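Okay, so here's just one chain, in structure tokens, the form predicted alone.
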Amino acid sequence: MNKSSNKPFYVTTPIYYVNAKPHIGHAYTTVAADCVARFKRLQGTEVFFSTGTDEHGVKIQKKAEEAGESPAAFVDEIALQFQALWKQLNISYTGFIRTTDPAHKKVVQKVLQNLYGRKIIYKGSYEGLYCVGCEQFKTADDLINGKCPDHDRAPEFVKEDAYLMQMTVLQNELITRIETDELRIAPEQYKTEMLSFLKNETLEDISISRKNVAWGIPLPFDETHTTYVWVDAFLNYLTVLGWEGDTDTLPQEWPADVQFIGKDILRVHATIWPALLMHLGLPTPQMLFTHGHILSGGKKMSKTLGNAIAIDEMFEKFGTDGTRYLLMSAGTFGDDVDLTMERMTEKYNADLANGLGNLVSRVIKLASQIESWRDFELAEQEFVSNRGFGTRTSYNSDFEEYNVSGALAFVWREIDRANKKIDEEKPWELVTSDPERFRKVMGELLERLYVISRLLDPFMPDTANKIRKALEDKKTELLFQRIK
């Protein structure tokens, strides 16, 4: 997947907007990216995994005013909540970027000055329907009954002086890059959606500034304007790597191998972001992997509807690894998925307590009757040398295509197979009736359990470690009453 064997694998989440505390949608994207990062590390690949917070804009300014705080104090508090959540979810990120970081702001101004000096950014005026919630101008086709579908309110008509960045001139080149997969958009339905948009709509030059918005990065060539949030935010994917804004010197990690995004921000990531890079003469990301929304009971989660699931509620009921598992097994990664506490509780009991937990309990308990664990030691060597992550199983191929839910389903098929073997072989009866057969069956079960623990590493790292610890301790009888 990498263009150079020396290039580290680079995976990003979006940087999350800090107008409110983190929620289940943020967790969903970030856990998926974490699973991919952990898988690549298990393959022996060097990985840079970035996430962070998007902290400027008029919406933040208004939220801070409502809370009776300064914008700086408000964003500091929310950014800490994101970092605390990632710690609780065991997210193995390499870099956490905040757009209020001084180094980031310096690069943003340097880039803007570069584009302004080359007349790619120019002064003009902009008018249109502006959704404050999206920090984005909308067309009439974007609205449903005159309202933004994501925020259920009518956008404001805005007409103001602004600085614009050229977009129309890049439209044909952008279409070519997406068609040829130089900029790959996956799954395929989102590539089709973007090409349809680009071939049927004119990509207008976009406003990159707002006037009289105090909470933002001032334009270096006109301090009465601050940078429009998207241009500021997109550059995080480079500044988190330590990029200082010089177009002839790029971090070794760039371009990103995969950028995970939700479908609500696909259009800006597939137009404004690559356009910015193309204007700078920089490579575009190799892939934008787009996932759907999290629904609950067939409807988008909403406090008003009373169907929102708090991430804290999931932690309390299912623990860290249980929460990670339930998010990644909720449905095909890329499509909309539907979660309810009732269904998750059923799945937790069936898959974790009765499926994985029962397997671990039975194998460890039966294995305590083996005089020598030579069989397990051989199984571990066999896995490392022949059956490990170097083989092209569907598990590996699913991960290579970022089908995280597919790779997890493969693990559960292995768990089901192992449980079925126990039921069929009845090793507890073989202990006295056929000791030789008992040792052979248990050797295979120990091998399978070890392999399962390795396959679980990207998804449930703590649980995987507990299983291996149980396997390594002859006297341990590990009964997973509750897997966390």
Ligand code: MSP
Given for the second form:
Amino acid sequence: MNKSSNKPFYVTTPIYYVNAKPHIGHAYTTVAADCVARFKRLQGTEVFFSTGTDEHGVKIQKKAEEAGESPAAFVDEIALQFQALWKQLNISYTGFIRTTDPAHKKVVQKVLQNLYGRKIIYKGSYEGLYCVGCEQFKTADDLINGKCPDHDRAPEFVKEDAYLMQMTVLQNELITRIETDELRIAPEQYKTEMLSFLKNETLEDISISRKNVAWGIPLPFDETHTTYVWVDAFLNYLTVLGWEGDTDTLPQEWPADVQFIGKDILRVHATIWPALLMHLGLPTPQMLFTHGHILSGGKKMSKTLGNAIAIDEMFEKFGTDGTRYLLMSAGTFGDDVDLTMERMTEKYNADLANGLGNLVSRVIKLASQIESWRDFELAEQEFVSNRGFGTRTSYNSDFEEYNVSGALAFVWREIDRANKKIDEEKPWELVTSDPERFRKVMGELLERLYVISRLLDPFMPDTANKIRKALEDKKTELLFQRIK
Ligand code: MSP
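Having gone through the form predicted alone, I am curious about the other one (the form predicted in complex with the ligand); can you provide its structure?
Expanding to the full complex; the earlier chain stays at the top.
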């Protein structure tokens, strides 16, 4: 529908619950999305990058009550903390949505009215086991020893009048879209998991309203109910673009090119969300890229479990770029990763202080021994086009497939190679023993460091700039003119 060639690239993060302070699990998804957004921009693509906060629902209502505050005051405070965190992490989002924004609420009501008018939403009743941590109904199969494994808590039995949205009718269409990759779920293991779920279970019509949860958007056709928080939340992906709820005028960014989500929210994103879009006759997202969890002691790090590493602790120790690096290099993006402060400190010392830091300081120091830059020879003319910015590198293809950790690993292989070159060539000896070779080696090292700084741009933007600044301070303009 909207696939004109100048469609901006649209990447989203989930919107985060504001029931407590942000932790490194939230930073994980957001930093990954930021790296992809920056990579795309560096390629000259226009990007819309959205994030935000999910502010309604029983979980937040309860937390506000416990804090002795009104939900509105409570969510204001925590939404600010998320915004401050993204600033500190240098997140380059272009849209930040809060589900308490009046414009968003209006669209949610308009969409619900539309679906109710067309009998896609109808009145009934619902009963089931509700996990407040997940804000989702659970089946017996989802539980371990009667408890939600992510929140280590038994769900509550809920039985109430509710408005339901048709889901069963869409089951086959959903399977087809996922199977054919019209709605691509990546990495592959999550596509397999979703398809096996959809082929083995009957998708039941879902409750889209709650009767006893005051903190939510009232249904426009029955004010005694509020909107189920997930239905409210999903529409953020459109309202953040300024969509006003009319199905014949869609923002040019839609459909999203990639929506990043944690595996805990894959099922809802691959069922309720496309169902809403399909009922509205709108295109489904091109890709749901699912990542694993950051674990602590084998369990998902979460606010509810209280086993989360506070992000402030990481900033204090590793700074902004160090934190970004440690999150993105924690393991294959897609799989679960286990993180401890101890291991991150070791990695910081090995990869950043020794690996990158050492390379930069050695090359810059050695460069000061170059006597004349004027007739400087480039040692490896082909390096930049073939290895640095070329389309053949695994760096580019990994980024295109959202394998963010893979692209980062490529940069570190380049850093290690450059460090090894210094160890082997010992340029500090060549200065006097073989000045010609010294110049050739330095030419190559300077080029490599420059390219490394470019490759680092999406991951560690400040560090990348500092490296270029240091190179420029060494009067390498002549060199840059040739390799930029
Ligand atoms: N509000 C919903 C999402 C609505 S999107 C329409 C929600 N919020 S959340 O704050 O609980 O989590 C949002 C996302 O944060 C998760 O899907 C996941 O991407 C990320 N993470 C939260 N804890 C995490 C870890 N321990 N590890 C990795 N990511 C985690 O769900």
